[in-house]
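Encoded as structure tokens, the following chain is the form predicted on its own, with no partner shown.
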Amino acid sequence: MARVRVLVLQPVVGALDYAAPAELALSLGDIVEVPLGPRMIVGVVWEAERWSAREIADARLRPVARRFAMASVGEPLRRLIEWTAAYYMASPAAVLRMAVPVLSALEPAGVSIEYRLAEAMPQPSSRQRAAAVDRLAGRQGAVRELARQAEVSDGVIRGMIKAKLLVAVEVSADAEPPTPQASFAPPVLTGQQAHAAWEIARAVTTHEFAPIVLDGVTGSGKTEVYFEGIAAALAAHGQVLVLLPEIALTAPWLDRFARRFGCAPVAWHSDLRGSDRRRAWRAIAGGSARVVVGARSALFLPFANLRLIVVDEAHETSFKQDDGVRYHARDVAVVRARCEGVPVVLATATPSLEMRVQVQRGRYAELKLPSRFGGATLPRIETVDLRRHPPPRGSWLSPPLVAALRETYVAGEQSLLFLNRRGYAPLTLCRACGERVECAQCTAWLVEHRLTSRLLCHHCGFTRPVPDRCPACDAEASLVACGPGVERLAEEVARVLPDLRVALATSDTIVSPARAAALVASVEARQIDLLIGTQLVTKGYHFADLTLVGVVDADLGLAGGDLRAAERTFQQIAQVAGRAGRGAKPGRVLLQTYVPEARIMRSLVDYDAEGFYAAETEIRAELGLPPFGRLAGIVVSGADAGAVAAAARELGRTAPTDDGLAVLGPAPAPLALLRGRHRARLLVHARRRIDLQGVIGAWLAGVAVPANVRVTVDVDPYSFL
């Protein structure tokens, strides 16, 4: 029998040779069940000479069990995976793992038995009962994802089904799901857009690799450009990729795809069901998942006849994976692009500085929409100095800003409060002794969140009731919330100004695209006067009597040493304030700051963002920081807090020395301790002439790291903590 190469999804184990049987009729991509001693496990089929194996005699290899003819992993999602695990210093099995994430789809499909409310119902016979008919109103699933959606437990679900309050339903497992129709409901597009629609829609036609940046002001109708884009590969019989930054955008953007198509595309992210991700692999797989709307790791999928990818608000850093494989989604969405030879649009109305050196340099096309679509206009944007207007004590709010808020509800319109503070308060503080209480598996802080009467810490998810004694004194009643977060900005608002109706929008109340469908119901029905919320309403909704955005604290991002720190800022900004005035009534955005005069307020103010990123790019030009320079952040961890201490010295000790190379530190992580593992971090600066990877790579091979100590390498970090 020949013998072929197969890269198994077991990141220790990488590719191992096996014997291929004539009767399966093996190719390259194939994904296979291979034997590991005692075990069954998945691979794939790989060209030999790009993993090496451990050389075994013909005689010993053990045959491919079997061939799953489901799909395969064809050459440009190989050489995806190839390049992104060779440039994030990855295992190539680990990144392989999300191109197959769901095993249970090689299987052939079946029939599967879910249920749903019966329309004609008893009475529930118990108040349990009763509420979870409330909660499970037009939701179908099987017995356990009822169960988790109702909030009880799997008995109760089962009794309901005995009670007939719940029917059963057959379900195919691989149902195809619905075709967009690319003439279904074709907009009418200003000059601008429709001249940007045309060069996306040639790029699509033409089959042609294209990085296109699609820089368009918050409300220039960016999302109706590339949706033509989508059309045109639609009309090609092609798949599209869209990629979101938030789970929360998904439900609003889904909406306007269906208005634009006819129907709903095909998601893929963390809250889908286990079916449903079954099925959604098996139909991209095969081609009848015409688009896929995903998070990061849909990026990975393999896509049957792939002819465009979009990134959505490609400007942000939650697009960057920060821990297994720690990739930026936004960079690979470029590289898959030219691997399979079609156009990615990368859309957003703030640009990275990386995206805008890159537009620059030639290497990426760019597109702009510089004005509101429908005559719409940016609103006004203005500083309130809280050196001359400060907030009272104990409140946060300035007397200008909470004159806007009444302003604003007395003529019928909506406000929004932005903070980047989940829960009531960052800090809780014993007066008596000066206790600050902390994670107990993290260096941070736990943050109140008063809603649910508990201490979070935001790392590792650890919660604990809040305490009526300090932990440290024993003081009873002497622990006080220490400055603001939404919840806190909440209880101001009621009352200062009681008759608001007000709503939270956070990743806490924002948990799926229902929920974010039900807040954007409950906006545009104007059930509510007034939205608080953090980084999740600075993008992709879009409310018609929305006027006024207040910025509570627009300095709170610039803290830290954060290379990137001044244009996240600049950009979070730009975006919250992009939601005031998208209608026909003008908008006015309000930013409480220590420091209006800073070159950054002024920048915004202005709408000077060429001034500020002009100065940004001199200053890391100058410091050879990204896009000028390489980084790369080494971070030690483990359990023992002796043996990281003494990893971390010896790669200090042996870091290479390189001709414009430096390696800073050993030195205690911000976050020295997280999830119970104390970290130490060094950071690699390079010119971008020098081999980051390959010096790196050596380096920690000369190095006998202890079992009990992990090192982590993350290329290009956006975090520094």
The other form holds:
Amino acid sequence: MARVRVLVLQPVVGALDYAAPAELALSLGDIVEVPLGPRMIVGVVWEAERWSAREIADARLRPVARRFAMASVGEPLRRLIEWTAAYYMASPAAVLRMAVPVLSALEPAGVSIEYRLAEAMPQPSSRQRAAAVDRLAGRQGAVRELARQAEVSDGVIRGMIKAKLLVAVEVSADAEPPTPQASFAPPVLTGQQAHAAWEIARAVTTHEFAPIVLDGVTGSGKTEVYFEGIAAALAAHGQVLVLLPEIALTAPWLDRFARRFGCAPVAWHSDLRGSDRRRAWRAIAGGSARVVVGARSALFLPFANLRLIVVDEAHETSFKQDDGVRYHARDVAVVRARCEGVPVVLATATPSLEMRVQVQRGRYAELKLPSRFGGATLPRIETVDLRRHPPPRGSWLSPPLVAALRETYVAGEQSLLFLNRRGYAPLTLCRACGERVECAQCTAWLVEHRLTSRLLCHHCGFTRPVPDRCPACDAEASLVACGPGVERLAEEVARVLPDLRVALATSDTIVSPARAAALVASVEARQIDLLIGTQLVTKGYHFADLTLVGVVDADLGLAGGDLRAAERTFQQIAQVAGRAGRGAKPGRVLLQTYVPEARIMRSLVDYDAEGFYAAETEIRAELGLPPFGRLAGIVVSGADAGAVAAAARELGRTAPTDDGLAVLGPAPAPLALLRGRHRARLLVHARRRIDLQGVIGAWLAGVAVPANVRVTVDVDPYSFL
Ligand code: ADP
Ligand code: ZN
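Having seen the form predicted on its own, I'd like the form predicted together with ligand ADP now, please.
Expanding to the full complex; the earlier chain stays at the top.
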């Protein structure tokens, strides 16, 4: 009897051997159902030599029960899953789950039943149901999803179905998505755009691995250029994956796509409702989803015929996944492109240091778009020295910035204020005893949100009303808000420039793609004079009449920073500056700073990215920091502080001492308490030649950690909290 090795979706189980019944005609990559104890589970037939499995005699092998014919995990994707698991020290099953995330999609198509609010609805009989009705406006989904969205139990939803508050809708499980048309509405490209587009299209046509950095200044037409790569892939009957960093903000992108290709692409992200997810997965695996736009996890989907990957805003650090499998989507995108033998376009106006070094090493090609489209010029960037032009007490806008806002308004143009801080004030302090109001679960201050009159922990989501008395000393009316958030800026603007119509753009106000679209529409319709926003407004938007950008605290990101603090600040400010003057009128950018003489501020003013990166690269090379050396973070966490400390000490005591490698710590993490768990950190710093994963794997395998303590490894960390 033939034997097959199956990697199953359960991380603790791993790979198992089964007998392969001849009638199933199994081959590598087939998705199968196999017995495990009394249960049936799903797995993928894999090359036996890749995983070890328990020895089982032929006679005792249980047979594979069933093969799901609709999709398989092809050889390039199997290699990608292995690479990701090995590189990020994750369980292969956890990676495989991202490729096969909807088991219901494996079953043959049919209709499924979903529910939505009835049109002529009876009066809800309880307050809970009434609240659920509010939350479910415009939603549709299976019982479980609606329960999650309404924050009630499944039972409440079932009760609402019985009470006819919700009605059943039949949803076809397999409607094919429309096909984008390569030649629906192609633009007339400029010379430099056409050259870049041609290079990308050529790599698509020749079907070869080619990592390409598309480095174009803001407003140069990067999107138009990689759209031509998409057109080439469509013409070759292939599929395309486009990764965007902020899936909630894709509305303008989707509109643009539809205008260029005649219909919407297929979306893949965690907010999709179950039936859409199922349909999307089947269309991707079956090949009818021709262009897929998604968040990170879309990288592991079983595309039938992938011909191009695009990573837009490729410098974004949010492409690094911060829990579960801690992969960096930009890097995994390049590996997938290599496995598939297709080009990958990394589009950005501010390539990261890692990307620049890959270009210098000759590993990535570079295509440049040095000027803005349509003759628009880049905005003039100036610093405002806060030592010479301090804002009045209790204010955050300096006189020159207020004057510029007024001039812009009088000229009939629009402005943007950027401050990367949600809420009203980052700190609430007691004037009587000095108490700082903190989260009970985390080492973090609670942030006041005045729009909702609550204090909120930005790490765990804990929230409480703003207290009247100090929680520590009980003094009355002694709590004061310290420092600005975007809400407080809006208040200041209302005071000093009361005529301006202001909109806040943060993750608190832009909670859905529909809200994002509404905001864009109101800015374009000139119903807004001033946008005040967090990093959400730094990228992607194209507002022709927006001519002034004010960066309220250009120094904010530099404090207490990790190795990328300066780079991240540079990118963020360059991106938000790029929102100014994209139309016919020239733009202007004011950076409020206490250190206008700092290299980073000079580089921004002079548009000297090369100089800034040359200096940063030199520092990293000297210190052997990535990409010249390697880092891995190790976090030890648990509810029991003593157990965490003991495990961390034991790891420190047994740390490897190889030449070319140093282990720092253990030390309490900056976020020493997170969601009620105590945390200690170690940091492994190694030379590039060291087999980092091998060394760490052997080290951790030798330390017995109690069951109430968790040790997680973060290879190439971006967060050091
Ligand atoms: P980037 O992504 O580099 O910031 P975009 O692709 O958003 O730039 O282009 C900026 C603006 O210029 C967009 O409104 C875009 O539609 C327009 N644009 C760019 N290139 C062309 C072109 N060749 N023809 C017409 N419009 C263009
Ligand atoms: Zn918290």
